[in-house]
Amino acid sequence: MLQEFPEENIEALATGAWILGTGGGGNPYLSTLNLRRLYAEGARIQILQPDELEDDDMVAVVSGMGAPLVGQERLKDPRHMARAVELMEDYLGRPFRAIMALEIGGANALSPFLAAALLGRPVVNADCMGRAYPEAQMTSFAIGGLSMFPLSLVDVRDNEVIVTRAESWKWMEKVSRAVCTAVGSTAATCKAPRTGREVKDWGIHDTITQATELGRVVLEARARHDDPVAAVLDHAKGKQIFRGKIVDVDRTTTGGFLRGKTVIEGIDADRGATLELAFQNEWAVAFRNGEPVAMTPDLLCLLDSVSGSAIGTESVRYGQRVSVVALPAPEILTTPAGVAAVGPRAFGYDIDFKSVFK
């Protein structure tokens, strides 16, 4: 049964998705403004539960692609995301039943809402990461061995590209990333279409609900003048890793990604220690005094210690007072196949995955 997504939930969704983005997925601020404008113009979004899909329904999987820093500088237009969906429909020769997010992290959690508002389709309460990740092969669909093609890509200059075939998920990432980099390291994409059966079997379900509830917890804690970081940890069954002040940021946009590290000087119980957060769009590994203490696929989240707001890899800066927390990963990401796809070695670190929750 379709359920309307109320306008008052937009801020909660954006707040929670920004936390689940683990530093990536893009700051949701501009997407939030776009979605509010669409609601003001009369658009309404219907939410469809995964188990309500028919097995042969076609589902569009959408996301913005590129480096978060570029996305911060270039204003988003919902028409580009909608056009990526239409381009894929034209290629397939059949319409999509619904639209879903590639990742529930950051602005990409709102991407299907923007397309759906313009196309009149429902949004599926699911994604295929349960967070944000930087590369195409880092999804539950890839872990499940599903097809990685075709893919459509649309940019602001009216360039439209369809990748009709790729040898593997990694090759799809390489080819589509090269196109994205060529058009300025930011584009709207519609990934390989999924059937209703595939979404039911391999999607990560209820993540719109998860993000909205998490965001609501933060907003309510602020309104009560309670500690929003503690509220996040209690609600999401997370663990605090470190508290401190940002003392160094080293980042560069290269190859369509934002890469670098952030150094935090400890305060309170962590005084005298330092924590280094390495990132590729998203926070990947945390090193305390040079030793790895937390890592993907656990969700590493950098939060403002006062407001509980997430801090992205593109917006972290010197002097911020921050809390580093870990949240549990979706179960599929912690399987051997999941760790191979999204664990520390997938990011170039010769480290065995060790969850802070075990």
The other form holds:
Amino acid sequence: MLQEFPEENIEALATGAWILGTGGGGNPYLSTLNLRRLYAEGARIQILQPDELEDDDMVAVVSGMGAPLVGQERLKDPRHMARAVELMEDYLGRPFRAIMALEIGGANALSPFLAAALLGRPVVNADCMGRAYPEAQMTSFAIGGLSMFPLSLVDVRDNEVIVTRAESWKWMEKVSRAVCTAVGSTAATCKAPRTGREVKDWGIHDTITQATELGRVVLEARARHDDPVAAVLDHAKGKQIFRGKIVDVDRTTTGGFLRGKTVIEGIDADRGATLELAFQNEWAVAFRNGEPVAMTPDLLCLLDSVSGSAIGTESVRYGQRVSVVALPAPEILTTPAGVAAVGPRAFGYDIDFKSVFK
Amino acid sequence: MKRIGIDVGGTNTDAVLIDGDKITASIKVPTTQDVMSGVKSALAHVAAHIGDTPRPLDAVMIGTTHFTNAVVERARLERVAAIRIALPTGASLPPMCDWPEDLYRAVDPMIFMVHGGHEYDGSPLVQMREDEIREAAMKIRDAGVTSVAISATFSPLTTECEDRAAEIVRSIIPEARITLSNSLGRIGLLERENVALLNASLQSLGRTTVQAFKTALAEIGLDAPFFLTQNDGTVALADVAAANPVFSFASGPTNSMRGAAFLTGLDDAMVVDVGGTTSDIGCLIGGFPREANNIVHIGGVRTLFRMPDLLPIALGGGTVVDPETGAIGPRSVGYRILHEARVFGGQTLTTSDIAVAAGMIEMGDPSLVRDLDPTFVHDTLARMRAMVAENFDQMKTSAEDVPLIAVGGGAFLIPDEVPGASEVLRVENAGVANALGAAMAQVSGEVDQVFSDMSREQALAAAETEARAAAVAAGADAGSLKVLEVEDIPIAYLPGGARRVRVRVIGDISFG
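Next, report the structure of the form predicted in complex with the partner chain; the form predicted on its own has already been given.
Entire complex below, previous chain first.
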């Protein structure tokens, strides 16, 4: 049964998605503005549960691709996200039953909503990361060994590209990234279409609801002047890794990643200790006094200790009072195949994955 | 060097006359309803001390809250037109799409979106459609609107589109006052455009305000060049500043920090400016306030431009203390403190009452707070100290202890010892710190751009050259320029080792 996504949930979804972005995925502010305007014009989004899909239904998987900085100048327009979906339908010769997010973390959590508002389709309550990751092979569909093609990519200037085949998920990432760069490092994409069966078997379910609920507890705690970080921990069954103050941020760009580390000096119970958070677009590994204590695929979230708002790897700055919180990863990411795709070694850290929840 | 500095605040108007680095005269008068009569009486007082020396007055520096107040009050703003050069991008988020409704109505904008703009690497997004700009300009002219804000994608990298559009608009509306977004803001189209539009809405007020100051100076018989102080602790010639009122938004707190630097002789320190309702904590680097590199909301509008990095705390001389729980603020009696605070015979317990009870300051009638439980007073003070300490620590840029300078009318609330502070300094003449800060102002130049296909060193050098040129263009003496800030951030995903570099240089005003 379809369920309407009420307007008052937009802010909660954006707040929760930004936390699940684990430092990356882009700030959802502009997407939120877009969705609010669509609602003001009368659009209403219907949410479809994954198990209500027919096995042979077709589902579009959408995301905005590119550099967040470019997105601050070339403002996202829902029409292009919708166009990427239509382009794929034209190519397939079949309509999509529904639209889903590639990643629930960051701005892309709202991407299916923008397309769905214009195309009158429902949004599936699922994604394929359960968080944010930078590359195409880092999805539950890739871990499941599903097909990685075709992919449609739409540029605002009437440039439309379909990548019809790719040898592997990594090649799909490489080829589509090259096209994205050529059109100015921002594009709307519709990833390899999925059947209803595939979404049921390999999608990460219920993540729209999870993000919305997570955002809601933060907003409510803030309104009550309660501790929003405690609310996050309680609601999402997370673990506090560290509490402190940012004393150093070191960023470099290599291989198309924003890499670096931020150093946090402990306060309260962590006084005297230092936590180093290494990142590659997203927070990847936390080292306490040099020892790895938490790592991907567990979700590492850096939250403002007072407001509970997420802090991104591009916006973290000296002096911020922060709480480092780990949230449990979707089960599939912690399987051996999952850890191979998104564990510490996938990001170049020679460490065995050890969950803080085991 | 003889200068007069004036700071027009919400409550008081301060003025000082300085000769070199000596204060020759100073005065503080209440800000009057009409503002200018207060300015005139303050000016007349210090001008009387210029004396008979052969050296004339070099400059008058004025800091004012006129423009911020207009935005906050949604008053005295004018109708504007927005031309954004960005299609086919951004159509769903037109200019001013995230403004508060009341401010949007007060500005009643005409909005146009046209084709053009650039990419992050400086290549054109699409061919700019000059015919669309011409058509917009004709509609603007026909509506009788003369203040126009122009924005374009990546205009901080290349100003070509905005410059050409301005030419076209001017050819159709010769009397147009045009604000280009690249001259004010940074990367982030919506935020930069917001700054440009706020600026456009203040054009008439900028002109009438500068004219009123000019008249006031003439009536006192002062004919020295006159400058308005800016957010970053520098000044601009009044006629130039009138075109960019947004650069005066935070001149009050900035002048107070600069004045604190002058009064203590410290160039690197933290400053806490304690007012009636709130305090601002800022950081002085090389004698200038550290800049905010994040979104700053002005009157409910998101902006990103040259503003000091200030951390407001809900702690001022009029902040209300709950007599049951001892909770501090955020409510304040503000300027009504003279009637409502206990020591002045009122019914409301304030932080000032606690300070009087603790013997930290003498004011009002101390017998009116004698009934307060000493333990309660002690605990409340401890909480105040913790508030200051935590916020102070948050603004520090290093783990080492640094000096903290306390200024403003409520400076007595700041304890003598603050964790993380090497010392807490209080200054004489703190009451006119703002006017002093204004009098001491210099000229700056800034560049904030994405550089690609060059080494980090080359990028930093290129940025510095451009910043120096900008400072000289703004009236700085080239020989006195020094680099104040360098910051660079590599940009994720972009090829060519792209990095965004921000460099700011500063120097003395070039006279003649």
